[in-house]
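Next comes just one chain, in structure tokens: the form predicted on its own.
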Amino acid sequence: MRGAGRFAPTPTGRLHLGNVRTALLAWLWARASGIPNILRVEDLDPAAVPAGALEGIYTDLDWLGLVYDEEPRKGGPAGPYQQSARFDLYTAPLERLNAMGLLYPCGCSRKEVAQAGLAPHAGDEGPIYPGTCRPAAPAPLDSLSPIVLPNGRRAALRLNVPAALERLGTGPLVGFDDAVCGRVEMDAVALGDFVVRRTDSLAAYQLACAWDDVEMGCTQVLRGLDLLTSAVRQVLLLRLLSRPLPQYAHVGLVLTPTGDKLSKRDDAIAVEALRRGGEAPERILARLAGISALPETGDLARLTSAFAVAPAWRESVRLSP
């Protein structure tokens, strides 16, 4: 495999200064290590993505100076570079966990899974799934076709993390090694059986950003400090799949100055904001390095060769007023 570090954006909206503290750690880790530097746009579902929102990130990303090896506007041998752009190539892992008799289709809704009661509020993939629709007996699926069940409801695949589990033998905590949080482990079953593929047919998040990590070559995969319970349903899937895991580093939260979660609505910490603003991209780039423990500058190249992955990192960050 070889080496390559990568910022994964969802054009959803803008970039803000947390988005970017995030591609910036991750960009310097990359140069660092000597490593090329993959932007992957991950945009699953192209209808979501608001107009001009990737053309956006694009500006962002250029007037801020993150120039990246592999992209989608150059392309490069681990592309295509968007997800919309990659939905055949996730057949292939959906074929191998259908054949290990680890997928069945559930036509649960979003409200009926919260419903049951199960922490409402469990982080990225939301309420915890409680196992309403998991056969008694794991097996393989006919067909991996679309699938309307009787109520006219379209079905979504979930995998059997039980069953996944069982046929690992490792038990039901799933671990690894974080560059910023040092060892990880959690309780799968804990977790829920998770969505791999969508009622519309296609790769849900979790599956399809696990197999382009390391079908891109990317071994180091930084990332906020929120998606931690997704790197545990990732690592899960990639040693189903036989797969090398990239060395990840999740790093604590960006927040206001007055504590809050950075939003992409929040107009004054939209890079898009600060730049029609007249602030300096050098300036914007110091005072991430700053609160992130490097040097306060915005020279690229001195921040790269100060760079080192800090434990302190997993703590959450505020910026100044």
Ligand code: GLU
Contents of the next structure:
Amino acid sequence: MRGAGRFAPTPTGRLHLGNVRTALLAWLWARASGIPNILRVEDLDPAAVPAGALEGIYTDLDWLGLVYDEEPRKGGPAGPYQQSARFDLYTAPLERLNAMGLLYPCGCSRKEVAQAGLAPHAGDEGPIYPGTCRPAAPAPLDSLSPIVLPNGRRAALRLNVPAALERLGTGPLVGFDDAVCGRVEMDAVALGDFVVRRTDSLAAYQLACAWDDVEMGCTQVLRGLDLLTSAVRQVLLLRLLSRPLPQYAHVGLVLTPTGDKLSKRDDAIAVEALRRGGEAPERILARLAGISALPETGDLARLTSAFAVAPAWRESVRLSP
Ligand code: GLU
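Show the form predicted together with the ligand, please, because up to now only the form predicted on its own has appeared in this conversation.
Expanding to the full complex; the earlier chain stays at the top.
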């Protein structure tokens, strides 16, 4: 398999310094490893993409000088590079999971899951699904056509995680070696049965992202630590689908100089606002390199030669004022 690194933004708004730091580290890692950089647009939900958002991301990345070898505007051997053009490609993995008897329809609304769900701490997917619709005896569904339940609701498809683990013959712990965090192991049952196909019959993030990473030959996946529980779910999917794991690297969040979470509404951290305010792109890259144990320079060639994955990236970092 060829290797590649990737940056996979969801175009819901303009890039902020947290996104750019992830993009920069992922870009440098691939460059330093001599493999192509892919820009994959995760617009699985085209209705959630505001007009102009994708163009805004292109403008920001171009201005910063983060050039991608393969991306939607250029194409490349692993395209298309926009998930909205890849919907058909997610049918094959869904069919395989179904043939294993691991999918089941679920008509619970978000509100119902929130009310019955457990431990809302496990972040990225919201409250943990308590298994309300999980069948007692897992079996393949007759077909993967859209399912309308007797109450008129359209069903999502969830992965039966306990049955999946039984099939793999492993215990509940799903683990992988992360280049930044070291060994990661989590109880996948405790993370709940997650959605792999949404109620609109389109693939859900976990499935599309994991599948695209292998199909596009991505061997490096560097992204925010907020996606660590997603990584566990994606590792489980890839094991079930007998696909190799990429090398994951999850990096801590970027915080404001006062230690608050970055907010998309805060102009001080939006690339576009900094550009309008006269800040040079090299200065932005230098600031982000400086808080990432790299030389404080915006020279991408210098940063590439100085690049090394650092365990310290696990910690949250504050922007310099
Ligand atoms: N599209 C996701 C996001 O913007 C990131 C997915 C990933 O890097 O795996 O949050």
